Amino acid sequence: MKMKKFINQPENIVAELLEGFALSHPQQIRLVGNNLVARAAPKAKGKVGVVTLGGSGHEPGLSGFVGEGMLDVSVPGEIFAAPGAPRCLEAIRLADYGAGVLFIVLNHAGDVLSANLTMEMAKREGLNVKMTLTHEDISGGTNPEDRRGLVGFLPVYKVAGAAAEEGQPLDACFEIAERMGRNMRTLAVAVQTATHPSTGHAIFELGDDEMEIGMGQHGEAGTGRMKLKSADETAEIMLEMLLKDLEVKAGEELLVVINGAGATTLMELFILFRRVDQILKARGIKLARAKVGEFITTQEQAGFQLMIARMDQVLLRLWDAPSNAPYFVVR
């Protein structure tokens, strides 16, 4: 079919819908310099910025979490594509306000290309930078360095982001966002392709009656196909790999994210929350925390992220702490 959506000229998209997402958020971030995302109001000096990038067309993720209490500066690429090095460089000059800046990094090879040369440039210009990145999708192996970045993105600008918004140091900064990273996973379920707005051809091909756990972002191979399950069972399924991937224990807290993929409604991602709860709830498991919504899509892509983080007393006063962020508002 052919594609239908709302815009102007390809080579025009990502500049446009910046420039509506500013104006439709004026009291919280604002456009600077070459269409980077930053806070309407600058942190105060002497606090660590936390600054990140990504490709376009994922929305809200990751412009969205720019605010008190999360990020300074996004830096947004083109569509599903990574930003150039100068930009990452010219975000971390804007978010250094003489504390040093923390760098969150999605593992997908792109951003990871760019964040590298980033660093380089920022240690030749005798930047304070630290870089974490997240890698939680258990769909990429046993190996951390082979595990794409998802949807836990979002603890992480959480829990570091308001870290340095009570003046932690950097280093305290890097060690919480490791720290949830280290407790973090995520599995990812597609039902059905979307098109890339830029050139109109579908990212991939699933067929009518299947399913796919473990599909990364853009449509990456994932642990297999198999036919369309239920909500009940898809949820089952997922859980089961997560709680065992984590060596989750009964008594402990766990903050669960279920994040929509761009098509998939509200009512199938609270149906599934409901199975999740069901199934903590008889392994003795206590749900601390839980966000259910869009917080990183793929165009009209349908499935969602399921994603475990095992919590402490720090990380939840962290999560906790307020945000003004558009997309993440905590009061």
Given for the second form:
Amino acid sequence: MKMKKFINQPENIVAELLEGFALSHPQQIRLVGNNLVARAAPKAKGKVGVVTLGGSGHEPGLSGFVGEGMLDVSVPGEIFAAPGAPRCLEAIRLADYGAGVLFIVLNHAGDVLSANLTMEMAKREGLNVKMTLTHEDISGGTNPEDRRGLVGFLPVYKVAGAAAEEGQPLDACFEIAERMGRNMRTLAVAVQTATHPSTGHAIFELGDDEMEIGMGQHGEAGTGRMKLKSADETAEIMLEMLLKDLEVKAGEELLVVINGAGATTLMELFILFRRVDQILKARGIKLARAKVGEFITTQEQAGFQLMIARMDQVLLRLWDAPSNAPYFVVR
Amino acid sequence: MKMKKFINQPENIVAELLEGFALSHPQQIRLVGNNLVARAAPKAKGKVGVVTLGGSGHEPGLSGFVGEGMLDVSVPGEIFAAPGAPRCLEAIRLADYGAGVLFIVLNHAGDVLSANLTMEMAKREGLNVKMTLTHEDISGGTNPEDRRGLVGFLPVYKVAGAAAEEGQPLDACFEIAERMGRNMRTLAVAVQTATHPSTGHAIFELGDDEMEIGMGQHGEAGTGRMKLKSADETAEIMLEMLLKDLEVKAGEELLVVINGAGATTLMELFILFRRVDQILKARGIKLARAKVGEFITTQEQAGFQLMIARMDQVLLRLWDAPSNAPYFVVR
Amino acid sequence: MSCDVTKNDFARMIAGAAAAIRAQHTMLSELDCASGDGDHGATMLRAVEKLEKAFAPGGSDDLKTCLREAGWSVLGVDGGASSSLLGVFFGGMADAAATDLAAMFEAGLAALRKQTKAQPGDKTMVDALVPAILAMRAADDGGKSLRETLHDAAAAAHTGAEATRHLTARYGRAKFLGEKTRGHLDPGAASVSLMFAGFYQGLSHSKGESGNA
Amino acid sequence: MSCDVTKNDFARMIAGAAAAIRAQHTMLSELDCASGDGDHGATMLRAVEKLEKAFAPGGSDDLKTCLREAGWSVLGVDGGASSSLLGVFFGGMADAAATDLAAMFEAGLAALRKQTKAQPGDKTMVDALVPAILAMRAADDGGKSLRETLHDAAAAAHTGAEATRHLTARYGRAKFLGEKTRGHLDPGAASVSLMFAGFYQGLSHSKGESGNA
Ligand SMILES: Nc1ncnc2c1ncn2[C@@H]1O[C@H](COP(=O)(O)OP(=O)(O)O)[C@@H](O)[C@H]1O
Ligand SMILES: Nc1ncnc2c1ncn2[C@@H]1O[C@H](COP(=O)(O)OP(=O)(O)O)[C@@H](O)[C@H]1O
Ligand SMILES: [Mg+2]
Ligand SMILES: [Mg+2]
Ligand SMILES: [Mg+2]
Ligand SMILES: [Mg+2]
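Beyond the form predicted on its own, can we have the form predicted together with another copy of the chain?
Zooming out: every chain and molecule, the one shown earlier first.
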């Protein structure tokens, strides 16, 4: 099937999408330097800056979450590709308001390589930066290094961003981010591939009656290929795996996020959520907060990510704090 | 191609999606009566209620916009099908807080039939209801009756909802809604069909290198079939048609909304928006506000709707007013 | 002599219509894919279920009460244009001054036509309904039996529906397709034709107690 | 006698590598579709453009300055794992204590290996780089000419890359595919092999002024 996307020259996709994003949200964000996405009004001096990096083609992730109460600067890479260290370093300099910078990195080979290089350079420059890695994809096995960072970036940006906004010091912001990170788990499933917008290639192949649990954020195939299941069955399989991995007990409070991959409808996400809620109720687990929508997409891939996170009172307060990020407004 | 959707029994889609929607947004909305979507905390007595109706399968439209500052009650129909008059009447009774009800109807045959019947019944009951019809799809020709209601419902809900929230009387709310309606124009384009979630049928057929301008909200094919164009060319063609129809002059202030149909990415919508902004600048037209995202979808259809609206100071104030609708939060 | 119709007759007619729609709902949705949004068959299925329920044993014995209930519940099918129009149609039958078949159907049609400006020739269900009810009136005035009357109505509905193939849609979603709708049967007209065929079948073949057949 | 390499030699090597990558970038992206996200060819294209720019006439005449600039600009390609690693590699070459070819490539490799734990056998670009640089060192120690040294390195890189077919990925995105990556060439190793073939070609066929060829 031919790719049918509204683009111009493939090599201009990222520059043009960032331009459009900035033009459509002039109150909240602007492009600075080498296509860094920064807040329109920088944070007050003396507060911790929060920076992230990541490939493009996953809109609204990650730059859609720059704004008061969340990120200060995001470093968008090429389509599905981490940005290099030079622009990350630039972002960190920019987000340093005198209280240091929290650098939130999703565990993907390219991102981590860039981030490590950036940290080396930043340290050589004497910048005060702490890096936190998100790796909550349980499909990677038990070794944390093998667990990718999926939609779990969302609560981490949110709670760490809120802590920074409150004026908490870098160590405290870092600790909040790490605590959120330790307490979350995600699993992705795909039913239909996407095309790479620059090349027009299908990213993976799936049979007409197949789905795949453990699909990566960039369409990298996982290992849990199986026959297509109903919404309820899919939710059951995935939630069981997550609850087990996080060792959730009755009485605990969870945040649940369902993230659509792109072509999967909100209609379906709601149907899935309904079953998640039923299972939690049956097990006496409390649904503290929920968020259903598209936060990080993979083009027109069909599928979703299910994330659960154990919350405490501090994390809940920070999750509820206001934000004016274009794609995550909280009053 | 086989339909790959996360659903259970097709006949339960609507009930289950509404249940999931309500469960995931307990602070904002709840289901009442015969699956009506209402605010969790009803409006204060003495304020105008705002009600709408429409088919399901277009999530987050229309029920995603129930909340403080927008709708009071939404009446979701079956997939792509207007709800009947009985439930609309129930919704109007519910939203009558003593100051009458504004009934916002998108111009589609089924919706209008139901709405007219509802109005007859409501009048027989002595209810104080005013109905406003949105019909801004310029592909329908010059006769307003032939113009469908597309994403233009969004500004109408927003400004009328804000006026009602401020405590403006029914006549004023109605006039605001009508003024917004007169000043907006939309055009849709599709490049890829969707499947009907209950039947699994493709809704229309398009060649591998074709797109269609004038596509309806429910996948009804339009009449402007042409070869696939670049993002810039597509934006140019559509914006020119809209500016001409609305007779926009240099110096005027516009709201621009770009609504993704489902599988078209935010990446593409930003690229399109960039060109829209360039054209407006070149013509000396002011971009007053912009909104880019998925507000009303048609399953995994690929394409988008471009809407422009002439704004004045009152409409801008109401557009900017706060809202806690699940899929349209404004601080 | 005009054909008076009992609740029981009507229940058998409804059962026949339901069977006809059930057998063809996939085809109806396919027709709607060509000119609308592909849901017409599903809507019609739900509509005939409501009709059957309104006439199910255990309900009221009064035909007008049953029709009023049928109309209201078809309105509640939430299936877009067709269920609203059919709901109005069946509900409107209850308002007939007389109790004979043709008068009731005429009252239904009058109620429906208050809700839509569509005329015969506009490629809607009206293209099947109007000739069917004209045929009913003629048969009735000619002193035909209930069975014969329904036979004539079904034949006229069929002819009216078939003729929609050559028309251009001017109402409903299909109007946005304009000329492209030529060549396709209108789904709503096809449903009406199926329902009238079912009315006739239901009354003819089921072993009811009515003496009118 | 070790092969000293001039800026001009290196510019020709780079031109050859760029030509090789340009000719095969579609294939590289296809390899990446099988085991990653399908962008490797596009990234490599941008990377070699940066390399060419760093060595373009009008720039510095100092090889180390050019390499440092090359490394930094390849890091700036923003193309994920491979551009970061290659940026580190070229930038690292500038840190070599000596100025001979093998020493420079060894310094690049050392810098790269500080950023990844991948070992030969893990199905990454390291599988092509390590043998290529070992071959360089052997040729150099054996007194071979620059051209011969690059020939041996290219041959070793090719063999190393080809061997990745039989391996299971343990680094990068591909590791999540595990056993399924068997049978596929690693895209990064394929690129390295192409680049080394290009180094050799560039130095051999272009009419440069270097006396080392
Ligand atoms: N305004 C109208 N007047 C008469 N009949 C109409 C009108 N609009 C639609 N119809 C009939 O309804 C049919 C479509 O019904 P259906 O698909 O169930 O509803 P929807 O178009 O809302 O999806 C059309 O084929 C046509 O016969
Ligand atoms: N951690 C790593 N160590 C060594 N090489 C790696 C590593 N991660 C990836 N690579 C190499 O990079 C190649 C993929 O490059 P590319 O597709 O450009 O980057 P990305 O995987 O970020 O999309 C792999 O084939 C592999 O050779
Ligand atoms: Mg989408
Ligand atoms: Mg979508
Ligand atoms: Mg229909
Ligand atoms: Mg790749």
